[in-house]
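One chain comes next, on its own, written as structure tokens: the form predicted on its own.
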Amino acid sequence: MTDKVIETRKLVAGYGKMVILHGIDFYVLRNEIVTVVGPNGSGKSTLLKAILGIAKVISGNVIYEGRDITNERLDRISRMGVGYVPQTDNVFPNLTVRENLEMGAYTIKDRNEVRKRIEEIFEIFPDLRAREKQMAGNLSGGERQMLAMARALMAKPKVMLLDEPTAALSPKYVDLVLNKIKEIRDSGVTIVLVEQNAKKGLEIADRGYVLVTGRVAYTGPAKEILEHPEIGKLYLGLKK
């Protein structure tokens, strides 16, 4: 089996007649964290949505574990082992924390297995255990983000696609969420991270991609991107 869990080849994608991505070659290896950064409007979120079949692939291919899944339905991709945490509307606000987790386990028919999985999730996210009977809408932004990741983990994905998980969070929760992402990777889940906080997102990554106007402007080891003065200054807002 290929070490490339997800790969796109010359991916052209967008919405309706609007083309956002122009020939993207991208891949993530098993058990990597790959962070995708770039200016607003560069196509970062569209890349995730094209992989998931939410954005329309006009040409090119999306490959998952050696299988072509181009424009496959999201529910089928999810059942293959791909978890997705969107930037917004990623929890059910009128359900409790526990009910949200149960919703994440909709493919698991054995209720004992669901309860066991919830206990495992609470080991990873102990703050959620104390709030399991609270409505998700009453959680802080950081707590909701952790719940969204926890709900995605309930289905035991092989890979998780995370879209701007630290957006609008306090510095405390930015660090907490990113540390949890590293912990999830260390448990054996491959991570694709789209992140507006380029510096912090790259600091936890193995490799990175810089997207600009729907094209790959640069790719390489995350440390190399962070230390590249021109890339940092031009595209990432990093001061050297």
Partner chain sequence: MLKKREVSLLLMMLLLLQSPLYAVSINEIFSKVVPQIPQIFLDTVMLGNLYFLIAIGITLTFTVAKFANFAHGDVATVGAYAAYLLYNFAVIGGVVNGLAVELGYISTIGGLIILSIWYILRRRGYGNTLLALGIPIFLTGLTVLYGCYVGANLVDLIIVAATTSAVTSLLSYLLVYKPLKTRNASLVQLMVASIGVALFIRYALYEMTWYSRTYFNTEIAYQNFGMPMTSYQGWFINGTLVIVNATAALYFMNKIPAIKIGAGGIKLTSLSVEEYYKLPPQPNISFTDLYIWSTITVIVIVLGLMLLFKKTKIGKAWRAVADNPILAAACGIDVESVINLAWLVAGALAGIGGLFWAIRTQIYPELGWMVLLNAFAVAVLGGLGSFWGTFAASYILAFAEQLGVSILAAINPQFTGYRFLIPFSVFLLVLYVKPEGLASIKKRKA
Second form
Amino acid sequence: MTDKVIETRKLVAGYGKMVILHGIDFYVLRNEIVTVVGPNGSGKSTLLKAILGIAKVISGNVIYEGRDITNERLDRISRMGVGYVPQTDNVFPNLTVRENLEMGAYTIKDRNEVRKRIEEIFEIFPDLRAREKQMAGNLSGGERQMLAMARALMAKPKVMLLDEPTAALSPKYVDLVLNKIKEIRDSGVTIVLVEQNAKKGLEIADRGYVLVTGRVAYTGPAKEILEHPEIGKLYLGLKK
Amino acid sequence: MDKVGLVLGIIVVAIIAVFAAINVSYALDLIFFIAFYAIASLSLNLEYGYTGLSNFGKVGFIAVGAYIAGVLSAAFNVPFPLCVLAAAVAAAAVGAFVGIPTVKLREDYLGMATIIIGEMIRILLRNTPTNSVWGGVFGLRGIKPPFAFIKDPLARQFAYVGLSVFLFGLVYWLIERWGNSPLGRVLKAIRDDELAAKSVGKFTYRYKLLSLTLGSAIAGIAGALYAFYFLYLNPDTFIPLITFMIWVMVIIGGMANNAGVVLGTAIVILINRITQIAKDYIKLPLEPNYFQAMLVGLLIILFLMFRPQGLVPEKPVNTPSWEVLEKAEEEGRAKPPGGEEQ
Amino acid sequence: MLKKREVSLLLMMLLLLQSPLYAVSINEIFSKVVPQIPQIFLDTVMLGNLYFLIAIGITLTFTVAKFANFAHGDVATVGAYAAYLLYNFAVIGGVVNGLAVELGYISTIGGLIILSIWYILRRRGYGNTLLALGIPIFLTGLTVLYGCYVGANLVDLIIVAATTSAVTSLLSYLLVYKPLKTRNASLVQLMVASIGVALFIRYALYEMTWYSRTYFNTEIAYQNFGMPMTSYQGWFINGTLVIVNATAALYFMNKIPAIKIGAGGIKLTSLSVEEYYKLPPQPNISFTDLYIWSTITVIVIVLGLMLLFKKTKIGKAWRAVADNPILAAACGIDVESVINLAWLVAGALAGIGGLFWAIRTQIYPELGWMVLLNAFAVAVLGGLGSFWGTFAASYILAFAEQLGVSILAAINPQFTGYRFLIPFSVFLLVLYVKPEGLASIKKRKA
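Mind giving me the form predicted in complex with its partner chain, seeing as the form predicted on its own was just shown?
Now the complete complex, all chains and molecules, led by this one.
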């Protein structure tokens, strides 16, 4: 039996009166990296937001570990073990790096446990240790992205939803971030990755979804999408 | 105008007619008040309804107009039309003075600045020397009536109220013209989405400032009308509550709908008058004036919550909006499962 | 390093303060104002304390709600009235007021009921709002009962003012702003709604004063608070500051408590009547208990808020919600609880501020509204939403006002009626020169 961590069934969602997703069937298996790619405005970010209850689900269901979490409150979903790294505004700028991490571990009651977690995180992201006392708003773009992922990891999530973590990063950081994502997966976290950079995003993924105007245009193993003769050219700007 | 508006409008006119049948002078007074407040609320509608500016100091601009007109008439014997003009210019100047630093900031700043300006003006007027023409707390006296040559008091009142209604009509016509002009569409665009309005190349700052200045000028005219009706001014009549009465009129009537705003004005004033009359017959364990002010607060909240578009909703602009485009796109392809029953 | 804009700000402020001077000889004003400087500083601290207590609430709600709350002043009036009524009418002529006792019991039991409902629902993750409501209602009841049976002291009054205002503030959020936010109300609509709340509260209080006048023959508007104050006077004599308990001088004929502060340290002594009357007729400084109480209160509140924001989990969560509510929720923070807390704290501080304002001047339904406009000036000068900016702005504005009043009085005593214009002028100046307020100056240094 396959173990679906997150599943959406015929998901229709949007903001206010605007409908952006028109019936998405989507799932992630345990401990895989699934990358969602597609052109601008195809509803990639909205898919994540609909899963998390930020965008409004009009019909259809979101299932997390067998429980229906459609339109559930974000803080409750997060307490169930779903980590989220938004594309922009993904750190608290007026909190120090350490405080940002503490906020990530908000659901952990034990203070010693939190301290231990922060040490572990500093092992994974050594750059952050030097900036511990700095305001997160003063970090560079790459450091911010690291902090955002580190913050999401603090709560030991079972799944992490990452919204374009490589957007607006220098090439050096793009590879670094994607490597970290692979490391995080190897530590046992399931990953849903929304990527503008289709090639890089799919390279580290197990499976992929191609979203076009709010519908799933193609789905399959990541390699298959990368090597597909038309999908890449039509939607993703990949060159042969 | 839609059905609700039409029915309510007929009721308002009927009530005024009943008053006129009982006491002509009282009905004239009522009509003057409706005209005066309608001019004020139309000016607020220009600022808030069309442009989304939060002017919480309307009464201050009215006071400026009233006092400038009053002083010019009482001390310098300036004729009535010039007084009105001067009142408009002075109030516009104050509006521009507040607007220049604030309209480019978030709406909070304009709200706070205007409410403070309104109170500043009142305090300044209170503290003018009592032996000067301004009168300080004792008020300003000696305004020359514009229709002094008419001997019969009722006829004189009739002439003045007629003039006020004419001015109201003029203001209404002007704002309606503005609302349907390219400028009006720009103002609405600013209100609905500043970023979008900026990106299509409309310089929002200047239009916002223009809207605030024009609105203030119109409020100044309303003030001048007030001064020449009562021929006496007291700073303590220009309390912030007046501003919020005007806000209620706009909110009840319907944002960016001039006819609706006038209707809202008439409704608020009639409710006010009728409760004033009713309090002599019905004894409640309440002070009716305070109760009315509480009602003003409650009405603001309830309308914002349950009918933010007002009694008479805004008329759609005659250009295709996003929804129309969306619908066209929607029809072009298969309906999504679930649809949009929201 | 001052930037050009800051220089121009300072210059304009100086010009503003000097503008009335041209009417009278500058020397004359100088000779009148300079001796008052110690007093001006004392009054600045006092007035600044009171500004801070009101303005900080505006800042705190602004951090999470992101709109200027025009009802804040009237929330403060509610607390002030609660304290005033408790202080003056809980015990009338030695007899405990039945109405007050009833209210006390209703509030205590009501609070308990709300808390027990919360206790039942808490497992399901609901009802944090009930907790936030239940505690202050319960506390209000307890303090009212304490005031009835034991006697209301200042601490008791502070608590009752804080809790009633906190409940009012939270209710205004739950009943008005929260539903409006879920309906996607715009910023202007939220502001207008807060004005609606302000009008409703203010005129409900007016209605209460009318009711009291008509049915109980008791005037409760424009009354002095009636709290006995000890006044102190101080003289600079040969480099030593002598502070005398001037109220005691009226009662104890031979031993008047005094403090001598000088090069030799601080010494508690007492003066005899002869010594007292040998002092110059005009003291250099004079102040009352209220100066001391308000300063202590502000110190406690500033320390408390610092601890809250820097050390506690919920305080950090508050800052997180202020920064980015969606990300805060993604961290598992119950954003609604944090917002409830923000409205409670802001309301409580408003109540304390309102109480002190009422003690300083008079109690009347428009009290909070009059203070609110000054508090807006403070909040904008501080840069909306900045804690230390608000703190600094409170005292800067208070100083400008006190100094301005002294200058106005030196020119012509009638001009002191214009004192309200001073904070307002500063407000307009800030808008013209530096709309970001003081917070932006601090940020650039960091």
